[in-house]
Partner chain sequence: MTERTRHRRMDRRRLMDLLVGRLAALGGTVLILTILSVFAVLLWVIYPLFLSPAEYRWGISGPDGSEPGQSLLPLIFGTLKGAVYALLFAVPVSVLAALYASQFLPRTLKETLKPLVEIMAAVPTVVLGFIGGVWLAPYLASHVFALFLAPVSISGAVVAVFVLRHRAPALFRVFRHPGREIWLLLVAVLAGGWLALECGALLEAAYLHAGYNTWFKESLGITYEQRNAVVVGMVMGLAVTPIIFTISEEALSVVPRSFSEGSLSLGATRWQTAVRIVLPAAGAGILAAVLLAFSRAIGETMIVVFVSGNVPDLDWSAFSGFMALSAGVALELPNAVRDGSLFRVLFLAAFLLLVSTFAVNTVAELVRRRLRRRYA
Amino acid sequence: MGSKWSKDDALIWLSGGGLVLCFLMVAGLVLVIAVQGLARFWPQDLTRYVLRDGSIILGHETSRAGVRTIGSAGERSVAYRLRVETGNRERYPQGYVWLEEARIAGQDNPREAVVVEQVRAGEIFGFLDSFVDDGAVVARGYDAVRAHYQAQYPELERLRRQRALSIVLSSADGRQHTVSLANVRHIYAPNAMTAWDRIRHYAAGAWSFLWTPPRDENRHGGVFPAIFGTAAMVILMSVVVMPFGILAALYLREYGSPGPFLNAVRIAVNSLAGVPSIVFGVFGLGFFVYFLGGTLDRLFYPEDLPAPTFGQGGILWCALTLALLTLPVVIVAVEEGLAGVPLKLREASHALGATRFETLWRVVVPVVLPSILTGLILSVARAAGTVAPLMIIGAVAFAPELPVDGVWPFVHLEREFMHLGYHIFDTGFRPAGGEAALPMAYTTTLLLLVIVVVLNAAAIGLRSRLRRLYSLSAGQA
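Show the structure of the chain whose sequence appears above, on its own, in the form predicted on its own.
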């Protein structure tokens, strides 16, 4: 054999290199999201920075950047600066400051520094000064205030409603700030935490993220309404798209006669798969919301007009729009599965006296179940990550009410809802959120990736099991 480099070898290595490069890029992106998202719940030590001008800042370092400078003599050098998260947005509107390392005269990690998680206005860093009950100071100093707070923590919700409780914090430079306990979720001292305390804090934060609603303009809190809304919308979409997609594929492959009409339907399905998702959103807004929803309001809810009931964005219209969006995916997947069914299975069924419908229902469809699950997998994955249509049909940044609750009729398909994909867009890209909302965006992105991967893995496992089952049955037959 010669040692010449052929075109086939070059194409093989080029394809393999491109595949490896794509894999590394995707893996790197997922790794960045995982590191940034999982680090959100870990308590960061607070550092007290003493600057050369006498000012003092309390916070924790989030990044370090180098800035090239040119001296008076023309020499080039690099000056480093720290991005320090400061909390207390009343004093630092952005929530952080940049400190040049050359300006820092000293730094330490005081054990008494605490983090106060507020319901509104984010976090505050400082030192516990006193505990106030109805205007009277009942405890003073770090140890006394912390002990008093922890002793009353089990009954804190009742006490908040009955009395005016507050704590007084001292900032690093001595300024005092009064915080009402009605606006306090949690107080902890990260510098005084043991390893076990940090693990418990991390687990509590992760659990709260999954089962609580967002707060403080989606910068903090959890994403339970978004998880619930995403799951409810995907279930509704699947209930709608799967029957229509399966029936359409059965007609195209089993019942349709070749000709201009069948060709036109196939062209329409292929064209529908290439339409941008935002176009589906515009169609859903015009047809489902304004036309169907407006008609339902005029027929069944005239007493509520001009306030719309169904004539506005809601989870039902979002599910129907995404059903149209994912319909071509289901049709193509099921049709390919039907094309792969061996002809001998159909012939054997007909030879035993089964009708065309009985053959299709009892022989063909069970064999095509893996392909049906493939269509479901692809449609769920696309629907869970599609955001553009939802932005104009019913997904909102914050929805205080869930589509399902204990109020009659219990299921409210006309309500707006929260979606994980839209929540990522809202926290990560809107100007009002700023960089303070980026940790929430990373964590929500990681959660969405985990949900999609788990759903796909479960469906793929079920599909593999069905393939083995029906392959064995066909072999025995």
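Could you present the same protein in the form predicted in complex with the partner chain, rather than the form predicted on its own shown above?
Only one chain is given; partner chains and other molecules are left out.
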């Protein structure tokens, strides 16, 4: 290539730009989710802002924005302001304040500033003032309170049931605030933390995100019930969808004889694959919940009526609806597997006097097994990411009871449940906990994204290995 080039080559190059742009945009969005979702557990330094009017605010900056104004003489200017997370929702109901940079006289990061994670009502930022044991002050000052708290910590559970323990915090401007230890989950001083402390804090936060229920209107805590609910629903769905999907694929590829019925089944699969998920939700509400559920209630739970048992949204109906939704996914995957089994293998088996079923069971199924697994994985990924139908039938923002527990009959198919995707919708779309719940929504989104991507990558890997295997055995023969 010299310096000669034509307009044509430039156009080719430009079309390549289209390809790259698609990937960059998706990568960008994923990056935003990853950064926002992962940043959540990292302990951020607390800054003490001293304002010109003398008031003092303790918190950490989350963003900075410019506001344009025109002066009286028409001159343009930009004023920047900081959005500072303040905690202490009793005093700052929104949980944050806007600080014009012009109003800030000075700022520092005091080592003694602590974050108190409460069970209810969010976090409080402040300074440790004293430790109160049944009304008596037993320690005073940062070091003493900290030492006392840490000494008591192993027995805290027992002690706080026996005595009224509390910690008095003083806020940055000196106001006192008493927190009962029964309401304290964790106390830490971010400014004094070493890198190793921060990593441990991060790991503990990530761990509790996975294994604890949400607290404080989804602002804090974890998403364990949503993970559990999603898993339970998906398992239930797989139990329904796999047999039907496999049977239908067998019919389409193995047992069905060409004719109008086979064509009808083929058309049904294609149509089913094209139905929007929300329509499945509406169908699920009309058919499963109101028709089937209502009938079940009349037959088996007449004593509870008019309060519905199965006649309302629940995990079973969601699983069945999503089973319909993912049926084509399973069928297509299994069909692809069946189509890949060479005719010569079937013929060999038939020539030895095997029936169609024996050929299927002993020759075809072992070869197709990875395809069936692929279908299962893909349908699970699809179900974990599908939210629209669940908005109509059965997923809820907060379900205190899990669908599986220690109470007879242990599996409660009629219960409403939490779902990761629905949880994102709920915390992201109309957060009951206000904007303070958004970081949690980011983390949940990241979790869901990772689950779905890992499942799909596994399915793709499995399938490509399978294809290589086929081409290998075909090449040898």
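From a predicted model like this one, the values you see are computed outputs, not experimental measurements. Here, rigid core means the biggest group of C-alpha atoms that superpose within 1.5 Å across both forms. Numbering follows the first chain given and starts at 1.
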Under a superposition restricted to the rigid core, does E101 display a Cα displacement of 2 angstroms or more between these two forms?
no
Core-aligned C-alpha movement of G256 between these two forms, 2 Å or more:
yes
Kindly check if the Cα atom of S130 is displaced 2 angstroms or more between these two forms relative to the superposed rigid core.
no
Core superposition result - C-alpha of I372, shift between these two forms, Å:
4.4
